Structure formats: C-alpha cells, structure tokens
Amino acid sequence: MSTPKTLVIGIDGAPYTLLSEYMERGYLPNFKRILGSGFNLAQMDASIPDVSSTSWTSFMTGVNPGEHGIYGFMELKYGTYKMSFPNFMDVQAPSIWDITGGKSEKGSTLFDRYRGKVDKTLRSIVLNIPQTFPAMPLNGILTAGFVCPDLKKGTYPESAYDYLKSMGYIPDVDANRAATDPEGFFREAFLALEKRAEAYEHFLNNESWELFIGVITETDRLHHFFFDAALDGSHRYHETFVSFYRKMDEVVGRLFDRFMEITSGAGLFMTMSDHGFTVIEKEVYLNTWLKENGYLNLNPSREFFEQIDSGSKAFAMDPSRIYINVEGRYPLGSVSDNDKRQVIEGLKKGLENITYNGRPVIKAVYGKDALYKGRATDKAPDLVCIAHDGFDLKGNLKKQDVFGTSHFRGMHTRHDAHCIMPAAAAPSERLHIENLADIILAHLIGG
C-alpha cells in the first residue's frame, strides 16, 4: 500500500473574507470548483503576534511560540539593546518534515505525540516558507522563503539550487518598488508568481515525495501596499489586484488537479494563510504612546533600541510586543521584580483606554502567561496587544505623534486567516494555525 500524500499551498496573508467575496464575484473559479468537490473553506486564527515569522513557524512546528521561540522578525540580544534577527537555526521545535523523518534533536509536544509512530522516513518538498533560512538538511528539498538573502544558502540540496538558478526563480519581490514604481512592482510580482508556479510544478512532477508544501508570498506584498484596491472598483489598481488573484487561482487550480491525478483523489489537499488582512485606517506608534505616558525615555544620540535611556519602564517592538525594562535583564533596566506586576497592570489599563476619534484602538492586551507555554517563554514579550481592525500597531522609535499614516495600505489580522481542506478532515471547533501540523501528520502517519 502506498504512503498517503499531502499537498499544502500557503497563500501568504490571503483572508477568508476576501476569498469568500472573490468567489462570490466569480473571480476565483478554481477555488469555487475545489469547494464544490468536498472541501470546506474555514476562517482560522493566526498566531499572537500575527507576524509572518511567528505564524509560519507555528504552522510548521504545530506548537505555540513558547515552544518554538519565534516572536517576531527581530529580537534584542539578551542583556543588551542590540538587535538580532532570528532565523531557522533559532527555531526550538521540530518542523513537520523533521517529525516525518522520525527523529529530531529538538523536542516538542507535537513531536512527543508522534514519537514511535513513524515506521518509515517520508520525503518532503518544502518551498518558500518564511523563517526557513538557512536551509537545513532534510530528506527531500527545501528552498527558504522570506527572509532569504542568499538563494544558495537558502536551498538544499545543491542540485535544487542549480535548477532554481537556471530557471530564473525569484525568492521574493522588491517590495520597496511598490511605493516608488508600482508598475514595475506589479510586473515583478506577476513574474515571481509565474516562476514560483513553474518551480512548484517541476518538483511536483519530477521528484518523489509524501509531503509537499509550497508558499505564494506575493499576495502579502500586494496586500501591504494595495489592499485598499481589493474591493474598491474605482481604485486605480483594482483591476490589477483582481488580475493577480485570478492568476493565483489558475496556479492553485493546476496544482490541485495534478495532485488529484497523482493521488487518485485520495491525498490531503490544503490551502492556508498565516494571517488575514484589512485596510489600515491609522498606524499607531506604541513607543510614542509609551513616551507620552512616562514609560519610555530615549537618547536620540544613539541608534535603534540602544536609544533606550535610564528610567525607562517599557518599550515596544514590532508588531505589538511590549517588554518591561527589568533590572538585570537590560543594561538600563529600571523596574524591579517586585514592581513588575504593578507596571504591567498600569500598562494594560492605559493601552486598553487608547482611543482614536472616540473609538477604542486596542481590542485586548495579553500577558505572556496567558499566551505561551514552553521552554522558550523566557524570550516572550511581557505583553502583546491585539488591535481593532484598521489600527496597525508599530514599534517605530522616531515618530512624534501616536497616530499617523505611511505608504502601507494593508495590515495583518489575526482572526481572518483561511484554510481549505477536505470536509472529512476538518475539525468541528474553530481552527487555529497551530492545529494544521497535527492534521497533516495524522494523514501521513496516522493518529
């Protein structure tokens, strides 16, 4: 009997609500066809915080950040205010493809659940998942997603790199062009999607595998700069936005049809996103609010987070993380362990009372103990804020006003990620991105 197969297509930032609306409008015929053949479209919760590095790591490990240790694209080196940028080597829990290999130097609650159940090593093709640079050896092929500064170091094995280089694969688009050269940005985005589809179909058809995961990143880039065009028919770039989704729909349809052919309809097919998106009304600069409310002092003669000065009680990092400036942990820490709880309670109350034109900005403020469990909780933020849709929380240190705007038009949402999977595999309770790895492993290995 052949081993079951799984194909997962990640569509970065694709919201449940937008997919539903676009299917209703007839823009996504392949998605609609898939749903008509025994599949469900579900709204899904992303990680907290709902930043791509955290959410994709939660997907690929099936555990919360307290176990896998990734809370954002940027951290501070312990005992300093110097920035560091975690990569795949910093992930502290095994990935799905590690578990299907039957062994890992890292452990997790999900790994423990499947320990001893893997009776043969399964081969995986893993393409373009963010937070997987540098590429680590695996039984199969991996090319890293954002951030991937070096395609060669981001791809394993070398033969896969040789192929990707030869066919002009584009690891990511230059998102900065969206603000300065929109037409050039769109050309590159369409080309990147075309090359990604070409590579995915090549590996799908020419390699052996049991688990295939391929992520489309260009949707996220499109959303950040042009999400206000998604539903506004009068927007200059509305038709271009819709055209990109139509092209993406074609790609998903081709991959779905080929997968169904390979598996005679018996494989597990899934699409999913790492978060949703909505239009930005205002950016909200948390560090400015902290300064105005006596929690943060800055010395502008220094750079980045090394500006944090004596007497500071708290500071914020993207996207919505707040850290207490505790004595002993930070060089200029001013909050004792005895006073930490009082500072946290004052912050929660103050943050929950932020308003814009009489409307609340913050939906909820969570302490780390309410969110995270595991050996990596020592790195966790002390507080994480969830904003109401339209208010994009930022950790910028240079803004003079609490509210502002920039070239960004779209922001992440935690509650509006999507997942398409067979109705028979869908759980009855609301989906969370951490659930998907277990569903995939149950299909490949057996629960």
Given for the second form:
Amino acid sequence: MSTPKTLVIGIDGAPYTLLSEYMERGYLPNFKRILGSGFNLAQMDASIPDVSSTSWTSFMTGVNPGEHGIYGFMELKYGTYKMSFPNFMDVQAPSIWDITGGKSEKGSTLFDRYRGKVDKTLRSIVLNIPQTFPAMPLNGILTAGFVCPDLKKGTYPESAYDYLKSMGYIPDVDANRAATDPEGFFREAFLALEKRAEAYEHFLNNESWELFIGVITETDRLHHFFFDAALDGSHRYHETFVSFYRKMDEVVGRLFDRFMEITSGAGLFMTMSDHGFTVIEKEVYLNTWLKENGYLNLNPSREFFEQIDSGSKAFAMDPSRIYINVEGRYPLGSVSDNDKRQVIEGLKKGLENITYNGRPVIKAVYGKDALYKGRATDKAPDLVCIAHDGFDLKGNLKKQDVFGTSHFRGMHTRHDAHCIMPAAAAPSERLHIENLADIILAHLIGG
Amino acid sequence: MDHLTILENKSIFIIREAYAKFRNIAVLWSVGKDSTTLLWLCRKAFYGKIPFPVIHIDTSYKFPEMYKFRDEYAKKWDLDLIIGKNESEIEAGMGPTKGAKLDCCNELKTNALKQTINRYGFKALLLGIRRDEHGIRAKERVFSPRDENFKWNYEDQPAELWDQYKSTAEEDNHFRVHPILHMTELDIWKYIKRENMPLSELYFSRNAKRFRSIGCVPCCSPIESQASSVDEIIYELEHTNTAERAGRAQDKEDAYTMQKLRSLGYM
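Next, report the structure of the form predicted together with the partner chain; the form predicted on its own has already been given.
Time for the whole complex; same chain goes first.
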C-alpha cells in the first residue's frame, strides 16, 4: 500500500506562463528537474473573483464560493453599508483537514463524498494559507496566512506559536515599503522566504504528518509592485526579481527532495498557485464608472461604503464585484426586486461596452447564478467582471476618473494559475483550483 | 497653565466667539458625556446661565435614564430647553426595526434637527464632537459651514490656521461650531473628574458592563467593564490593553486588516 503522505507547496500568485518561461531560460533548475521526473505542469483556472481570499478558500475546501461563502477580503455587514472582514470562522465549508478529521458541523458537497472515509489519525500541518485566521484546533499544526492580525491567535497549538516566535518567523512583509523603500522591501521579502523555508523544514522533519501544506506569500507581494520587472531585462529590479524566483526554486527543490526521501517517492507532491499575474496597463475604477453612468451617488462627508447615498442603484467592491443596491437589503436600497433584472441587464451591457483607447476593457460579466451554487449564495455579488489582461478592476470610492495608474505594477489573472502534480494523478481536462482538494483527499483517504 | 485649563480656555473662547458673531445660536445636547461637557463649558462661559437655547433631539428611543437626567438638569441649570422631535415619523411608527437603521437615524435625528433649525432660524449650532472619535472627523473644522441640505463640503472649507476662525456665512447656510473638537475621550473624562460634573449613570459599570457611549436603546450595546467611577474609567482608558477588551479587540484586528488590504490596493 502506498503512503498517503501529501506535500503541497502553495506559491501565491505564481503564474503558469512565467514559470514556463523561467524554466526555459534556466532560472528554475529544481522545477525543471521535478518536471523531468514524472511531474506535469498545467495551467489552472482560479475562482471568480480571482482574489487570494476567495481562491485559497476554494483550494482548501474544494468547493465554489457559492458553497464556501468567501467572495473577497471584505463584505458589508448585513443590512448596513459598514465593512466587515470575513475570516476563517466565516468559511461555510469544511477544509481538507476538517474532512480528514471528520469535522461535520459544516457540510459540503465534497465532504459528502468522503463522509464514510474519515480517518482521524491523519495529521495535518497547514502553514500560511490565506483566510485561515483565527486558528481552529485540528489534529496537527496550523499557522494562518494573510490576513493574520495576531500570530498567537493565528497559530495552533501554542507550542507551534512559541517555536515560530522564537525563530523570527515573519507572517507577512510590510508591503507599504515597496513604494517608499524598495531595497528594504526586498530584504524583508528574502528574509521572510528564508524564515518560512526554515520553519517548513523544521515541521517537515520533526513532526509526524500525512498532509503538509506550506504557502509562500512573498511572490504575490513582489508581483503586485514589480511584475513589470519579471521579463524586462532593462528594469532596475529585474535581477532582484529573478533572484527571488531562483531562491524560491531552491526552497521548493529542498522540500521536494526531503519529501521524496521520506516517502520513497510514493507520496503526492504538488505545487500550485491561487491565481496568475500580468502587468497592469490601467487601473479601472468601477465605482467612478457607476457614478458617471447614473448608478451611484456618493456623499463624501461619510466614510467608505457608508458614502453610498439615496438613489444609488449599484456599487462595486474589490476586486470586480458589483452589488445591486436592493430595497430591504441595504439601508438606502433603491432597486425593487421587480426592477432588479432590468438594472442588471443595463449594467451588464454598459460594463461590457467600456473601452480604453478603442479597446474593450472587460472580457466577460457574469451574473451570480452563472457562477455560484450552494447555500452561501445569499452573500454573492450580483455581477462579477473579468477584465482583459492589463486592466485591473478596482473598487475605490474616491477616484475622479475611470482610468488611472498607481504604484502597483501587477494584477491578478484568473486563467494563469499553475499546478504541478504527478502526471499519473493529473486529470485530462483543464484544471480548476476547486478540483485540487478532491485529488488530495483521494490520495489521503480515498483509495 | 495645566493641560485641562488650556483645553477649557480654548473651548470657552470658541463658545463666546460663536455667540458674539451669530447671536441666534443653540447648543445640541444629546445628554451623553461629550455634549454634557459642552453644556458645562457653555455655563462656565456665561457664568452659569446659558443665554441661548439647548436643543435635545428626541427620537423617543433614548434610555429612560437619559430622559430622567435631561429633565433633572434642565431644571437645575435653568436651561432654555427645546425638544426637537420628528412627530409625524414617530407617529407613523418609524423605528430601528421598521426600516433600516440608517432611515431611522435619518428621520428621527437628522430630519428632526432640520425641522427644529427651520422653525427657529438658528444661524449656528454648537456640537460636542471630538476629533478622535472617527477618522472622518480629522477633516473637521471648529467653524464648519453647512448648506441648507446639511451637506458638508469637506473639500472646500476655511483653513483655520493659527486659530483664526472664519465665521461669516453666506445666505441659507448655517454653521456647525465644535468647541471641544480638540479634546480626546480621555481629556473629557479627566475634565469630568476635575469639575466633578454630573453624568448619566449608564456610563458606570453595573453587572460588569457599562456604556462607552449612549444614545438610542436599540442601537447601543454596553462593553465589558468593571469601572464604576470616573477614576476607574480613567484608569481603564489609560491602562487597559485594548486587545483584552472584546469589542475593541475586533476593532484592532479590523484596523490591522484594513491597513494590510490598503497596502495591497484593495481599499
């Protein structure tokens, strides 16, 4: 019988196309070596919207946002325009490690398939997956990824917190420095990666486990601010960018070798990302567009989404979610249930026709019924837009113009996430991030 | 001069300046600690008898303790008390459970105040807001012009450098005057202690809970606190690690999250 051990290395925002290109150029010798030993690199679709909180939750629960209920980093509290920030407690579906442990209070379609096969002896080590704060007890160890406001509350058990604290683990780099002090930002990013590698190897070697998931966040941070340096040899930070990938390649190679040693080559090894990245050409401020087109009135004497004023028909939240300001649901809701469909149709048409210098900006606008299925659809956005590469759709409320630029250089892409797994385990159809949990569970307890 | 006296002098200067410039003014009194402090300062500015009306906007949903306190001190301090009510909406059953909370505030507070201002034609209102209450307050001025619809154009307001206040208004405008804008929550409590000011009992701990701010019953919730005297509240504000207090721990995590999301362009 093969060992059920599984190692997943998450590389936040690492695009399929960039990994392929860098392998071609010889920057990633370990990736190349792994692919040469029976592994397959595939392009993968992320969840919609392609934001880390949503996509990672889809990864760890194996279900669509309509079931897990995470549509972004922020929501409005029901019946108000006040912002709230959903955390792990708001995830409506069980994670892979909940399923192996038979934690059944949250059901899901994936859980139903494995209900009879739970094995509570399986131990999980879950490091730095976004949207897992606060840490919930599990058979194993967990330290939460972005956003983790308190490492102690974000880590289970306390001995793991003590270890992380003592070795100088960095939960998240200070992204604000990327604009003001790039050198300092790079130094911290390299250090954070080093510390993660050290902590992951420590747990890999000194703990018993069957499922091990470790995520690297720094790639995403690097991409947000410097993705234009990825392929541009003349960019001031091109060398730095490449050397970060080289370092990441080294870390992945070390963890891979150790895993192969432990499992004698029989485990399931995987690397994956939650979305891809591309260079930003223009930021597109959807709320400004909504304002200009008569859908949104703001009262600037209030703050954030409480600025939404009477008569507003719709508003946008990051990254590309549009909500209809429905009567009864929102304090100043002005669209009746009867009119909702018409407003949605008008919006869809309008959004699809946005152009920049004659080029279309938005590739597709999806209604919520087309995207989401499950018991958490009540919180789902009414529309979600997918932009053409280069147009970063934003939910800012204070922009004067629809188009603008900022210090951000990279934007997420839905279609260019990556996944490396054994060729034998890889499905023949195009991969979606929601498929991975099933593949992992099949290996862990399915057989 | 000590810190509290400097703050007090500044407030009294603003109150007298407003009265001298506008004459037809009123002070808003919610019966909470901040506006009661403002009332106290107005009394001091005019040696005990406030020469203009005191408006209490009554939503009909205030705590019974607040009505009791209001009536008791309106009499003791000989206040010219105007009670502003949006009678038609109250009669029509407006309340936090009827519509949305914002509608309720809008009708029973904002519109009640608009009606009262229109009835009496006040040129300026004294309000007890503080700069440390909320982020948006950072942009507030001591003399803050409003148009007839109460709109505050925060991008076009007088600079107020070196304490030079602009207090001339165009037709149809009224001014909001904020004499305690420069005080913090802790300053207020220290001042309450120094002056031995009376205050609603809701602020002091009963059954391990007290209210940090008071208003309408359905929309206020108490915080966990053992502080049952002004001294204990001051101690609590100065020494309690905010992370240990349930309500505020959430605020702190949210503030951290917001700052993180903003740094990645998500806000």
